[in-house]
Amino acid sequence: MSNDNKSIHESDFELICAYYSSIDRQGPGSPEVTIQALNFIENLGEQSQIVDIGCGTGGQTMVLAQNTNAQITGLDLFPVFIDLLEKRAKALNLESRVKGIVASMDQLPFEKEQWDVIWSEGAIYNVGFEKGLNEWKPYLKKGGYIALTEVSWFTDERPDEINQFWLDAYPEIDTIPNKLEMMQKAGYQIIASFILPEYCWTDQFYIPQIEAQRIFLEKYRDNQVANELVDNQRHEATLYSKYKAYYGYVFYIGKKI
């Protein structure tokens, strides 16, 4: 998931899609925390428009659709993820309210003030937290909400190994107070923030990858990039187990003033 030393963004797109489409979630999270965040957002109805930026295969997108009456659009760079999202929506009889579009999150194909809610779980790091807050804001209606998960430090000091890993992977990682300050400076009223529980990383993200990795390596055993991708994910999981007291994902929810 992270942009570590052998970043997935430097890997072959086909391999990225093959790996991440084989697991339900493309980053830490859970239906429960999606609902928890959704409970802070008011006045959603049948005419409300929600966009899930960096939706992946739509794990959280389906939760949004099942717990609101809103119209929901999932956006992702990878067509295979959007195909899987739309198949999921159809299987759940949600296709009348859920659609997907293929686009880059740093070149959004939207009209100004189009959305009541901008949602993004585990994806804003691709453009950067502060940049995303500012560049996405014009597409949000006044009084609209933004709800994001972002990797954040829980402490001001941490061991060198994990500190250097994340500074290499994502230089914009910062503490929760500093992230909240960025949100305020970008022109949002802070509504809520909360840390995602440990199981969102373990049970929902890392453990499901174990079998997926076995199957993936059977298919691509002679591909160096594929092996590096799996090695990176295993290393990240090991680091999380060792240093989870120092960092994790945080939900940040703001309202456009």
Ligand code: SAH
The other form holds:
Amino acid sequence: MSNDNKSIHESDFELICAYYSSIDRQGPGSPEVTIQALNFIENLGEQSQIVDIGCGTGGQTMVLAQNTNAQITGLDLFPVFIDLLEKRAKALNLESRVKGIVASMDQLPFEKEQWDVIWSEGAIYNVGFEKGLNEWKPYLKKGGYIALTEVSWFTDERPDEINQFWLDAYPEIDTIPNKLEMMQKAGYQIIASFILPEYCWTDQFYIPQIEAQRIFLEKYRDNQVANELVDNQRHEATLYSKYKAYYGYVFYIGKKI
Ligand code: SAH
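With the form predicted alone in hand, show me what the form predicted in complex with S-adenosyl-L-homocysteine (SAH) looks like.
Next comes the full complex, this chain leading.
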């Protein structure tokens, strides 16, 4: 999801929810990549507690549930997404191990050292990478893991157009070494980091949106906000295909020490 939706009206939120509810994922990623990250996490059993912060409609939450025996909680700000997550869990017979909560990631309703794993794909930017790393840490057990995806620069220098786009959208975008340093400074041991392959953006995220956008615009043809939303998404997809050598999503996996 884009980062600039903080000051918009309630009805616009409904539109945004309608748009993102129509696609499987609300950010770049894939089941394979979620499993790849999960493979770095040791000692998960039936008693393990995993929270998926900013879970959206639960794309990666289901993958976590299908590939562990753990208890999984999906957390998102939007009730519509949590409803969809719960429906998805039920359809897959996972409802006994997958729960949803509506809450904000900057005011987490958790107890200290509650979680074995904090997961968050394409969502920590809403609170900011560094702030999220620091503020979420008390809720993680000692020896627990954090696994995040975050947009990152692949090079030290990049063309102005893409530099400006990201500085407006998310000024905290940074290079992989700088992100790793932040993680280490926040008190995590670095377990792994890897770049998400291109198909996580194209086949898994932008391409499914083409049909979703057509249906969405048919329904909200005369709505300015709907048109702007689609224009923004299309612009973002065009920029990605032009500048994908310079940025992308990176999985960062750390362990609380
Ligand atoms: N993890 C999902 C969704 C990523 S999009 C995926 O990869 O498909 C980012 C998600 O963060 C959205 O579902 C959005 O509703 C949620 N979000 C935004 N601000 C939030 C906040 N303050 N607290 C909790 N969730 C938030």
